[in-house]
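Next up is one chain by itself, shown in C-alpha cells, the form predicted on its own.
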Amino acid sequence: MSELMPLLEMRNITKRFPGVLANDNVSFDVLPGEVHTLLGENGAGKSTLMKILFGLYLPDEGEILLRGAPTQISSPISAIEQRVGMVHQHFMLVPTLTVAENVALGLSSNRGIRTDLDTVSKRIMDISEHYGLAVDPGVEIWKMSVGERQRVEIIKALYRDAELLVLDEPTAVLTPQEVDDLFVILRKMTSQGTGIVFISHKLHEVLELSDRITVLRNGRVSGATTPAETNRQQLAEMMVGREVKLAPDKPALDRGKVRLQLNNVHVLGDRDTMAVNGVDLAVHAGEIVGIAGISGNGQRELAETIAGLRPAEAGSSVSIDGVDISRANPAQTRRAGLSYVAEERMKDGAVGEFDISENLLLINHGEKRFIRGGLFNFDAIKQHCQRLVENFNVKTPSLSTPISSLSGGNIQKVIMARELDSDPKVVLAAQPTRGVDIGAAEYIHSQLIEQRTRGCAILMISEDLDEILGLADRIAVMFEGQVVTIIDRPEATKEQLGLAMTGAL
C-alpha cells in the first residue's frame, strides 16, 4: 500500500483564529483503498483540518495535494468537483423529501424534474446494489431509521463520484448491528479504491476499522500508528497527554430503597402521538439504571416528563421518595429532590449569553447564603462558584467568561457542577457525555459514580452502549415508547442490547 500515490496529502497545514492556533504545522495523507483515522479530543484540530479539506476554511500556511497535484479547495462545491465527499455528524437531509429528491438537491439539470428523478433513482439503485447500501430511492427520509439515513448520506457522496470520503463520527447514533453493517459497506468501498478519513471517539471501532491512525492534540500531530502497534489505552493517552481510566472504578452495588418510581407512564410527543407508552420503572438509592435505545424511541419525552417540562397523561404516576411529581413543574421537581442534566445542554441546560457564575447560580440564586441585606452577597457567590469550578476541573479564563465560549466538555462540567452540588435524591442524566472528549467523559463518569456511592438514585439515558455498559447496574431498553427489557449489567452484552433496541427481542 505504501507504494501507491496518496489520494490526499495535506502538508504543513497551519490555521489561526483570534487567540487560537487551531492547526499547527499538521501533515496528513490518505492512500487509495485505506481507512485513515483522525483521532483527538474536542478542540484538538480535527474539525478545522477537515473543514480546510472540504473548502469551508482556507489554510494560513501549507498546501493540499490531490492525486499528487497541488490544488486549491475554496468551497464545498470545489471539493465535490475534485471528488472529495463528506458525511457530517448531523445529517444534511430534508426529512419531508424522498431519498432521490435529497440526492438530486443541488445537482444542475436541463431536463424535466420527473425525468431527472427517474434517472437519479436508477443510479441510486445501481450504487446501492454495487456497495450493498440497501436504500429505496422513493422513501421519504422521515420514515427511515438513523442507519438508513446515514446510507443516504454516503450515497449522496458516491453519486457525486467521491473518491475520498470523510466520515465525521459516523457511528455516534447507530446500534451495534448498524455499526457492523456500516463497516461492511466501508470495507467494500476501500476494496474498490475509495480512500476514507474516519473520525471517531470510539477507540474499539478505530482499532477494528483503521489501516492507519493519526492523533491530534492541541492542534499538532501527537502520534501516528497502526492498530497492530497500539491499543485503546495507548491511543487514549496519546489523545489526552496523560494516563486515562477507560473503565470507571465502580464500588460494589449497595442498593437502598426506591427513590424514583415510574408507573404506567404515558406521554404525548410533539406530533400528538404516544411517545411514551406505559413505562414502569423503579430506580433505587445507590444504583445507576441506564436507558438504552435508538434516538427517537421516547427517551427524550420520558426525561422531559420526569423533569417537569412535559406533562404526563392521566393515569401516569411519577414519584420521588413517594412524592407525586407527575404533574409538577420544573421548580417543584427540583424541590422534590431531582437534578436534571438535559440532553440539549445549550437549549435546556445553560444560557449561552450568561457567564460561568450566572449559569452556576441558575437554580439556587435565591438561597439565603447568597443574600445579604436583601441584595446579592457577591463575595459568597464568587467563593461558591470558584469552588465548583475548581472541584469540577472546569477550564475557563475566568468566572465572567460567557459559557458559550467554552468547549462542549467544559460546558457540560459546569452543568454537572451546578446539578450535583444541590445534594439531589435523584439525578436524571440525559446523554451526559454526548460530544465531549475522552478526558471530560472520564471526569463526568467519576462524578456520577460518586453520587451513586453517596446513595443517590441515577437514571442515565444514553445512546452510547460503551457508556451504558461501563456505568449502569441495570439496563432498561426502550423501543417505540416502551421498556422492552430490563437486564442486570453482568448478564448484558452489546449484541443482546442491540437486538432489543431494534425490537428483535
Partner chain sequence: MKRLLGASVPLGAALLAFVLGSIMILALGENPISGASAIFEGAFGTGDRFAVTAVRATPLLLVGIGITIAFRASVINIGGEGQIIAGALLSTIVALLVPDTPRIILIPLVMVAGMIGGGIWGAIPGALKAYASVNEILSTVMLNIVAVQLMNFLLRGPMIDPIEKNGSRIPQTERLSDNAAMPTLVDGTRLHLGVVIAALAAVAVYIILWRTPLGFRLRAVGHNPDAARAAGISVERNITLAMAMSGALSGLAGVMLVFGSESLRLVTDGGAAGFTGSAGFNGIVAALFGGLHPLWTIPSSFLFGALLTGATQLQRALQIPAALAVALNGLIVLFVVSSDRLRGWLDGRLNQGAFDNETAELRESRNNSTDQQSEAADPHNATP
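With the form predicted on its own in hand, show me what the form predicted in complex with the partner chain looks like.
Below: the lone chain, stripped of partners and molecules.
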C-alpha cells in the first residue's frame, strides 16, 4: 500500500439484475485529496456502482471500506452519516425555498421543532467563503442559475461534512465558463483533503480535472490510467472497446448553391421578448454550418421557426431552394425538403409509447407504398423499417420494441434514420448527439457527413464545441438572438468561439 490510506475502497463489487450483470468484480478506490474519474458509456455500470456507494443498492458480492474499515452502506442516510456526499445530475432542491432552508431540510435542529436557520446560514456563509462558492443563503432556489444551484448541492454535501463527494455528470448542464468555475472549486476542495469521484463522458474535461481515471465497459473495469499516460483517443477506445474516430473524416467539397436562406429573421420567445433578433444566414449545398452558442440565446427558437413550429415575425424570410417557408406549418416545411432532428428527442422527436416501426413511420405513414386497399401494408412497412434499422445500425431486439426502452443513442439513430431517409434538401439537426454515447455519436456524425456529400445543406445547432469544430465547415455564433460572427472552420479556435459566445467579440 502507498503512504496514504484510501478514503474509499470498493473491492470486487458484483451486482446482478435479472438478465444483466451490472457490475462484474469491479474494484475502485479514492485517496484523500484526489479526483478519481469514473468513465464509461451509458449502461457501463457507473451509476450502479455509485448507487451502491450511496446505499441505494446493496452489492451481491464484494466489500466496501471507508477509511480502511469495512462498512455497510444500507441507505443514503447511512452514506451521509459516513461522510459520503452525492451531487445528483438532477438537482434535489425545492425551488420555492431558500438556500438555507434547502440545506436545513432533513437536518435535526437544536431548537426543537423550529429550524435554526440563523446557525445554518452562518455555516453556509463560512463554507461558501472557504471554498469560494459565492452562494447567498437567503436567496430562493428558483432565482438561481443552474451553476449556482449546483453549488448549493455541493454546499449541502459539505454542510454534512462530506469527505468523499460523488459528482454525477456535473458539467452536463453547465456553460463552458461555469465548468471552469466548478473546476476551480473542486480543486480547492481536493487541496483540503476531500476525495472526489467525478463521473463524466466529456473526455477533455476528464483529462483536465482527474488525477486518476477508471474506465468501465459492460460492467467491468476496462482500464485504469492517469491523464499523463493517456489521451482522448485511447480513453474513447477503452470506453467503446474498439477503434473510434473522434474527428470524423470529411471529404473536401466545393459548396454548391444556397439551399437554406434566412433573411432578417425575428422570432418571439416564450416570454414575449424577441428571442431571435434579425438573423441572416445562408446554408449551401454540401456544407455543414454549425450554430454555436450558450443555450438560451435564441438557437431553439430559430430551429423551431425553420421547422414551422413557431411563427416568425413579419418581415422575416426563410426559404428552401427559393420556396418561402416562413409561414409554413411543419407538414409544409417537410414538403419543401426539410428534415428536422429536434433538440428534445423524447418530446419532439419520438412518440415514447409507439414502437420502433411506428416511430420510423411518423413522417411518411401516409405514403402510397405503405398502403394497400386503404389499410396499412404491413409487409411493405416491415421491409422498409427493417432496412432503416439495418442501415442505421439501430440495436434493438425487434421492430415492435417500444422506442422508450432503447438507449438515448439508439433512439436518436431511429430518429435520424427516419429523417434522413427522405432525401432531404436541408437537414436541421439540434443537439444531434446530446446524451448519446460515443459509438452512436460517431455513427450519427458519419451520417450527417454522408448527407453533406450528397449535396444536402446541413444546419447543426450544438452546445458541444468539439462537435461543432469536428463537423462544421462554417461556424455561426449566436448571442442574444443574433449571429454575432460567422467563422470558417480552418480559422476557428475554441478561445475565439468562447469569447464570441459570451458576446465579447
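Residue numbers count along the first chain shown, from 1. Take the two forms, find the largest set of C-alpha atoms that superpose within 1.5 Å, and that set is the rigid core. Source: prediction; values computed, not measured.
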If you split the chain into two rigid parts that turn against each other between these two forms, which option among 29, 241, 74, 367 sits at the hinge? 241
